[in-house]
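There is one chain below, alone, in structure tokens, taken in the form predicted on its own.
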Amino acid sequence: MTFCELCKLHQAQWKTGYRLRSYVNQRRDTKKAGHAVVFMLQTPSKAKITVIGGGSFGTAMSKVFGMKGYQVCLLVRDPNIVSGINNDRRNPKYLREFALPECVTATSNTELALERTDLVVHALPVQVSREVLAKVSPFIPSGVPVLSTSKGLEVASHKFMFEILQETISTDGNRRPLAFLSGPSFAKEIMQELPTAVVIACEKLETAKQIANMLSSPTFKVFTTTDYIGVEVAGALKNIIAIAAGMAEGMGLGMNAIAGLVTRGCSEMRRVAEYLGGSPVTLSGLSGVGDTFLTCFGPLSRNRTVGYRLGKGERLDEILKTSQEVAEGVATAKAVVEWLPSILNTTYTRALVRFPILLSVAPILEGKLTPEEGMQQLMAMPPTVED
């Protein structure tokens, strides 16, 4: 490669990651300007936690905080969930077999839920997050941190949760600390108080450490990082890999095929994250391979289940009709088909050569390919150097 060609390559690499890198630089400039908020950790009995979303993971997070003695308020739309939690200490729709601590309550009143709160936990599917966050933003006290547990890529904008949060509740006029929780953590096992390890990412490490201290317990281990980009990318893309792994299992292709598929999927995920500024350490950690392994092999995985049923011959619309909870990988896979080639500044066909697993799931979900045809295409690709 000549010197001029090398220069062109570096220029192309710089341009393709412009949007995310610009965002990172903007955050750094804001911090230098003195707008960063110091998050003061309070004792449990005096602190209030607001959890937005009464699904499985929101319910599990409310129990983790509640067991530490915090006053937890779940903000949910369903009046039956509100009644069930307040009267019976149980969520009647999700994980109903588990009781919640007495300090956990629920309401559909946004103002009441967010009044004098010290920490907001966002636990809604990515595709509905922007609309809900825009509505609740005026009620969140100034400077209160927001911890997101949502994982995925917004279909309409091709943006991650950290970008959605920045555009809705942590604007220049009211800069709030944003943190992101990820890792191998099935909600049911959290409710069972089985040992769980997760990671919290925040640009300001001190904020991540403070939230980690609030959550940590003998059964809930929390690590910290400043690499929120790596955590966000891994959290979104691992769901696509899980759908692919589920399809391989449903087709009965054996563990050799599934292990190879997941490993190569992790390689693709790592390369995307590194390209956008994420650390390979993050991708080899809890939010990367840890969460990917759980989602690909765990029997409670929604995304793996969708893939498994596709591999068995069911249609996607039939699967979604009978699924109680959202499998984020379905929407994310469709968004990635447009998003990934655009950040690489190339065509879908060229991107498919570099990221065949991440880009092959959406055509199967849309009925353009069968799972068998998708696997045949992967196996027919020419040999390459492992990276």
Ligand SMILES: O=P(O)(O)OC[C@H](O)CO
The other form holds:
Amino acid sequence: MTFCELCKLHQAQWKTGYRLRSYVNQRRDTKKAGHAVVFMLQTPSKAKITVIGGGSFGTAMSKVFGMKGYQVCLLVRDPNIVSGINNDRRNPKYLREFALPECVTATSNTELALERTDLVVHALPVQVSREVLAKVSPFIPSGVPVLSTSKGLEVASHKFMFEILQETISTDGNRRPLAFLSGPSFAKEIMQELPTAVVIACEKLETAKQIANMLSSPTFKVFTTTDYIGVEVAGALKNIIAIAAGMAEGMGLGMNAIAGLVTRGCSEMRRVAEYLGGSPVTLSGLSGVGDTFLTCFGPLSRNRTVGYRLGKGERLDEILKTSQEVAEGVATAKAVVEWLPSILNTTYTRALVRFPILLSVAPILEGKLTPEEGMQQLMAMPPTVED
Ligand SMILES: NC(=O)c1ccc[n+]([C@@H]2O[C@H](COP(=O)([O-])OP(=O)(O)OC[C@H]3O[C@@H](n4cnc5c(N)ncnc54)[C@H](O)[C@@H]3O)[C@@H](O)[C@H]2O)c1
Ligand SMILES: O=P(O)(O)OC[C@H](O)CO
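Next block, the form predicted in complex with the named molecule, ref. the form predicted on its own:
Time for the whole complex; same chain goes first.
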């Protein structure tokens, strides 16, 4: 059986399975049976996944779920992406060279996208997430889990995705489980079906395991944890370290410098996570050093590329003008220079001694320091005990 035949079979099963799905949804609404029951009863062809965001990662997540036979509905605002996916089975704007399974469809209609959905996957840049989530929240059925894949810190509020989700999704009295996917996972390599390992964090391990089972495939390995704080902090901060690593490479500082920078960046990231209650085990795992290595050394990284071009002497506004995809580290670096000293109850200058990498990137992005001055500042820091 070819892959397309398998998709057609799944579509037929989807239609015949409609009654069971309605029954399960009804049960969930009336008896508050909870999402666990739905996951256990639903086979892939009968469950619906809604992916919010038709950029690179939303498209990649659609493919992973689609290849498992789920009915995937992408919620996007661009009508060209809707027609590209529905008519040509391709996202015309992001990763267009890769076809999507037939069970992946797209719409701009929020109500339709979220109607009778069994899982919501959020894949939008952090800075627009609050606004979009607040709008879609009333349409998410009660009890349905929301899986966030976004990595960063909101500039306006200094909040992570888990806080943004808590404030937008769970405030209407219908508590929905919140889960977080992170780890080394370039969208393009996922689309190429190259082996990828990620971690899903959720306060309830059982929910993380259920979502992990839905996503797991021979090319997509999913680990689980309850440490969503560690996963969230690492996912956001590794983007700043990647900008710094790219900058060092662009400046031609050599591998000694880059390896030293990345290692000390990981130490800073771990110390912030531990301060907030995250586990060092998480920080040495896929969402921590795993994703940091990928983003710092992987040529596909947008954050590393921004740093590389800065290191070559370009200005940030020039770089951003010529890039259509988001580099979350730019906004997160800006948020961190205000947020980190404030949570440590200290000044920027004092915090700089303990977190010189995380706190030096923003002034370079803003043009207050040159990359060379930033590096000199790092090298001039007083010797300390390695921690
Ligand atoms: N691309 C990857 O390899 C990758 C891997 C893991 C995690 N992530 C994370 O996923 C998140 C999304 O990244 P991406 O790579 O898909 O970004 P992207 O730049 O490829 O796409 C962003 C999408 O968001 C949409 N968008 C922007 N503003 C919007 C708004 N106000 N309302 C509705 N839609 C809006 C854009 O139209 C676009 O479709 C980021 O936090 C990123 O860190 C990305
Ligand atoms: O391309 P980047 O720098 O946004 O990194 C993408 C992902 O976070 C990699 O896991």
